[in-house]
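Take a look at this single chain, the form predicted on its own, given in structure tokens.
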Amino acid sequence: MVAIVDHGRPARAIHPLHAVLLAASLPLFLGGLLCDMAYSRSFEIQWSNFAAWLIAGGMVFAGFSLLWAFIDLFRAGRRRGRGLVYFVLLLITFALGLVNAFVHARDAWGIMPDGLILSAAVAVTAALATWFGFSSLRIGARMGETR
């Protein structure tokens, strides 16, 4: 016996230009964690250059999600829980990204090991909101069912 709950509409699915710049922080964010690895294991400085410039790219595509994530919340009413969550992941990435950067602004030698450490904590976080980003779960629906 299978339960469904209706709760009116369904749940709505990302924005497509809101996908875009969610799904763009991710792999830049990601860039800035390989290149402090490869920083932390060849000291090349250009690595550590590498790194703050895909974490600064990061820090955009991850502002403008965070505005429309924003934005998102105050348009979805009383149905706020999984909007609110995806914000506050959105919020964490932006701030850890921010702290990051300014570590990365330092001089090379300076920024191991915490820029390694913050650059593997934005990876997680952003991917962890880009995941919750996508994930458009529908009360009552089966995989590849239509309302």
The other form holds:
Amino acid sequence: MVAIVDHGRPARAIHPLHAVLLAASLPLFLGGLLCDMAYSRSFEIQWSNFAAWLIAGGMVFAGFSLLWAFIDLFRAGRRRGRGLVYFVLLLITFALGLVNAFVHARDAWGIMPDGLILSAAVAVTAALATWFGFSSLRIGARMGETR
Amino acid sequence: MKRSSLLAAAGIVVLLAACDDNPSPPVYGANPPLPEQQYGLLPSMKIANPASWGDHKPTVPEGFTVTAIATDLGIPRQTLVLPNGDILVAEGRGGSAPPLRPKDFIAGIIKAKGTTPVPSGNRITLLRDADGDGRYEERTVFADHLNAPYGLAFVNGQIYVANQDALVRFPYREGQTRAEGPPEKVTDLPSYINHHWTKSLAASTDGRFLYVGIGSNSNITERGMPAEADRAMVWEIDAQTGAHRPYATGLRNPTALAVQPGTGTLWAVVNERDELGPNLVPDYLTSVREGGFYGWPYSYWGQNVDPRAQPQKPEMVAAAIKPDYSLGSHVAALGVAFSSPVMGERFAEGVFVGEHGSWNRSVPSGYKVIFVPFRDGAPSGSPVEVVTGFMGEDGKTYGRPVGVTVDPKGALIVADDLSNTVWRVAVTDRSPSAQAPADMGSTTTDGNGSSN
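With the form predicted on its own in hand, show me what the form predicted in complex with the partner chain looks like.
Next comes the full complex, this chain leading.
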């Protein structure tokens, strides 16, 4: 999957490490949502503990993905396009996730219903960000060109 | 640039969460105003900033002097005055509640900054003033290798100690400075998790029963309802057999108990739930009715439902008793003692209350010892500040009061678990004119509507 873009550098798919960071956050946020749903139906507190950890884990990976996406924006020069959409989606995911993490620091049913709504929103934005992250091409490194 | 605006946005979130709606001073009395519940993004925290007393001392009213009668203790909590005037000090730190959520790790680190770093004493120290000059020159370890001892009581020749996991007793001969051996166990106490580990203690006047206050295993059931079995209640324990039954329930954290002289009624100070805002929920002083239910976790101050406890139990909410007297939200009352006329005319009838002080309020509350006057056996009127100056104007915290005990010789004994000191506030002048301490009337609910 090589396409010629300006500067003569080849475009390539997402960096493997970036891919791992990005791919990891979605199942964690999705797990958080499922745990919140389980807690809202059962009142079983352990589900909300699981949700809090899954969301915290999702935030770690989403945070590093966001940093990477931010750096990529500058490397992309004038041709940002989908990269910018990806970055904005990740930014929204991170912001909502941060609020959600604080909401999940409340005790017992105090996380409801805000936590469930936010978990659903974060899962959706994380899915969209992942979609755009994996479907957009990036500018290849100069090193690859010289080889 | 986007990154920095994100950081700015996160900063604003933090700032917003830190801004309370102007917390009012603690509100006292039988009918405190109860504002709307607030669910912030972050609990507003203001942790005590510990500093050494140096040459400072707590401030006491005119007609009293204050002296440190023991320092460098291993976290003094509650004290007991024996018939010969010797003072026992229970020292220790308990609790083994594991952090469950990301929040618990972070909050644990932050809250530890406001407490003493010294290790738990796990012992009872005896202080003696043989010549009666007010200086306690003799100090011995009465008993050690205890498990976070807290509540103390002396009745029928026995010293009862409420460890965090068991009620035990030592036989006592007058003048003894050291227990003769390991204690005898009266009964085990609920100790699973021990989120609120302190076991407060009082004995009935005839010594037949002991009352032990057992705190809840969570703020508001966030460790699950099964963890709350035998929690948030006062047990009545038969001194002979160790048989026990719940005497009163729904008391979130009954941190100190006292039996009223004359009537024999049991009284408690109770620490209420957090994270509903700076002015909820008031900690309180109340007489404890046999068989009574006081609301936790389903409701507070009578029928005010706490939606965080699910599933709700409307029949329990309906049965909840309204406590007698609000001490103000988050003051963390940890000591209570009935006064007597030896404390001077102004303090002749009522209770002293030791307030450890808040951690989750932007304007700290507590950090002092107050006196709640009684009339006809019940709280009446505004509290009076007795021992203050634990938190300085500069925000530095020199001490945090815990247990209070009235010495029949005419003094108030105050345990301070931040500076690891026991203070003795002695009466020097009993005439009423000499005792004109600051009245806290402006913050009572009697007859004024200033509230928020």
